[in-house]
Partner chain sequence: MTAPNRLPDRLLPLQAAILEQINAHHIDVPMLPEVAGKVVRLTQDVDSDASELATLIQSDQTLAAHVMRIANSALYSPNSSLVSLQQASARLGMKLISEIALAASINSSLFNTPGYEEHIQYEIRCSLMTGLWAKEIARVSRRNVEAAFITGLLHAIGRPIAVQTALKVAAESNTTLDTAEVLALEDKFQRQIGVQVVEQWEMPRLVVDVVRFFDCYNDAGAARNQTMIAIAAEAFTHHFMSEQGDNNCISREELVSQVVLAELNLYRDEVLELLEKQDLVKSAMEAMTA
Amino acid sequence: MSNNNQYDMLIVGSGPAGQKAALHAAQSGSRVALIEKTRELGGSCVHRGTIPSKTLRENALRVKNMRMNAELANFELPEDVELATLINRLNDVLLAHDTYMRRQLERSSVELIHGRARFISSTEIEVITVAGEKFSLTGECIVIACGSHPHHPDNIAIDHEHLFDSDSVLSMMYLPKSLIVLGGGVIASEYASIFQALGVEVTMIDKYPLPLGFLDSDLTETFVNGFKHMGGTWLGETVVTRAYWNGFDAVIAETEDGRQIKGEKLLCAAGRIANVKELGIENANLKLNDRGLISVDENLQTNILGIYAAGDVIGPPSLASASMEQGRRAACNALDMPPGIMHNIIPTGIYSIPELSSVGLSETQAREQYGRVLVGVARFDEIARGQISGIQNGMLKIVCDPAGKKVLGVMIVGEGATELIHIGQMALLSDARVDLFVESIFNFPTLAEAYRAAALDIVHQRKKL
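Can I get the structure for only this chain, the form predicted on its own?
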């Protein structure tokens, strides 16, 4: 670290948002310090969230596929399988990722500081190192990118031994025989379907009729049907009043209608709140909003001039991809550099089994804005690649304006959805007509061919207008 404690930009947190803010600012010639309290870079995304859960998902898919071929392979997981064996490549992935990130920061001359950050004022931050050394840094601007942590409801007795949150669920020693999952959001849906694919008896409970309420119901119904087909249980419109370990052999979830649901373990996925407990934001006159997050304006600036925030600490969409862009844009705005057009076209990727992904307007949102819209649907079991690969539980949906020309949104459920969605994203970004998908020649057989089938569905409807 330099002896001079004056920086153009100070960044707190090395997750996706903090990294991109630091790299962009440093590459523009600014003097940048990135403060991270843990030895590892990457935050929850790398170490407790995105990468670990996706690593587990890859093995869950392998197990699911082997089980589908059980007649040939006679495959069964042993009853005492350790969870660590199912994420055995995780350490290699994390080490490679950490090495890559450090090289990137070093090449860009970002000064990496290992210590706990705390605001002294709106322009000054105190850092306490693991050795207890204290010093202060001053920044022309500051970006808060310290992520979030799971919300623990008062009525759920999370102990990280029997009842887990999304940060601790992968610390389970052994794969349980049964698991209760509380919540119907992205994290709950991902873990519920992943554990079910591994052969765990999963019961998913939420107060809403369907999970993932921000998606169209035909997509979420396809997800729920796939979850149930694997053996999972979905309990919608069910309010859990209390959950606890009975001290003997089970976790108990009590519901408002008087039921008691038992499981070996429980995962509570009840949202996340800003990770600012030790940051002393009150010293910079910052406050959390009623959702426990930091509010920002369209430029990602907080209510304090010169202090910006990005990533999970400001709340939804809470996607690593969106956080990276927020970090970059926060740096641009702070340093008075043009950030480019801020697109609302951010794809959503849900790594459940099956996957779900969407970009642009959903059918529900489009009908609210335009009234009548044209919708084209292609089901994977009608696509040659889907039939060949046995990927039949899936669909692709294109939503167009009332004239059936302008693409408003694309939604996909089924394996490969998070990759396929980018074709729709490019169409939306280029303001393309739906005819583009008809006139394009797709490789055969591919799941991408579903775009052409859905587009033809719309063209046929258009002729009847």
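Just the form predicted on its own so far, so send over the form predicted together with its partner chain.
Excluded here are partners and other molecules; the one chain stands alone.
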């Protein structure tokens, strides 16, 4: 680190938001310090979230496919398989990622500081190192990108041994025989279906009737059916009043209606809260909103001039993809550089089994805004590629304006959804008419053909208007 402790920009947190902010600011010639409290770079995205869960998912898919092809190979996973073997490539993936990120930041002359940051004032930050040393840094501007951590409800006795959160769930030693998953959000749906695909008996419990409430119910129903088809149990409209280790052989989840649900392990995925406890934000006159998040304006600036925030710490969509863009934009705005147009058309990718993805308006949202809308649906089992690959429970849905012309949103459930969605995203970004999908020739056989089938569905409905 340089002796001079005066920087153009200080960034707290090296997750997707902080990294992109740092790179962008440094590449524009600013003197930038990136403060990260953990030894590793990359935030929860790299170490406790996206990458580990997706590494496990890859193997879960393999296991599921091997089981599905029982005629080809009579496959059964050994009973006492160690979880580490199912995320066997994780260390290599993480190491490669860490090396790449470190090099990229160093090449751009970002100063990396390992320590915990705490505001002293709105321009000064104190860093405390893991060895207990303290020093302070000042910045013309500051970007808070310190992410979030799992919320632990009071009535769920999380001990990281029998009852886990999403940070610790992959530290389990063995694949359990059964797992209770509390929650119906993205993380709960991903882990529930991944573990079910691995042969664990999963019971997913949530207070709402269906998981992933921000998606249309026909998509979530398809997901729930797929989950049940694999052997999973979905308990909607069920409130868990208490969950604990019975001290003997099981975790017990007690429900409001008097049931006791037993599992070997439990994962609590009850939302996330901003990592602000150690940040001393009051010293910078910053305030938290009523959801415990840092509020920002459309430029990602907080209520204090010169202090910006990006990523999970400002709340939804709480995605790595969105966090990166927010980080970049925060840096641009702070340094008075034009950030370019911010498209609020951000796709959501849910890496459950099967995958789900959406972009733009859902059918429900579109109806709220436009009244009557036209909706075209293509089912993957009606598409040649879907039949070949045995993808039965997939569908793609295009939502159009009342005239059946302008694309308002696309939603997909089925393997490949998170990649396929980008075709819809490009259509939305270029304000395309739905006819574009009919006029285009797609490779045959592909799942992307579903766009054409769904678009044709709309064109037919349009004729009847």
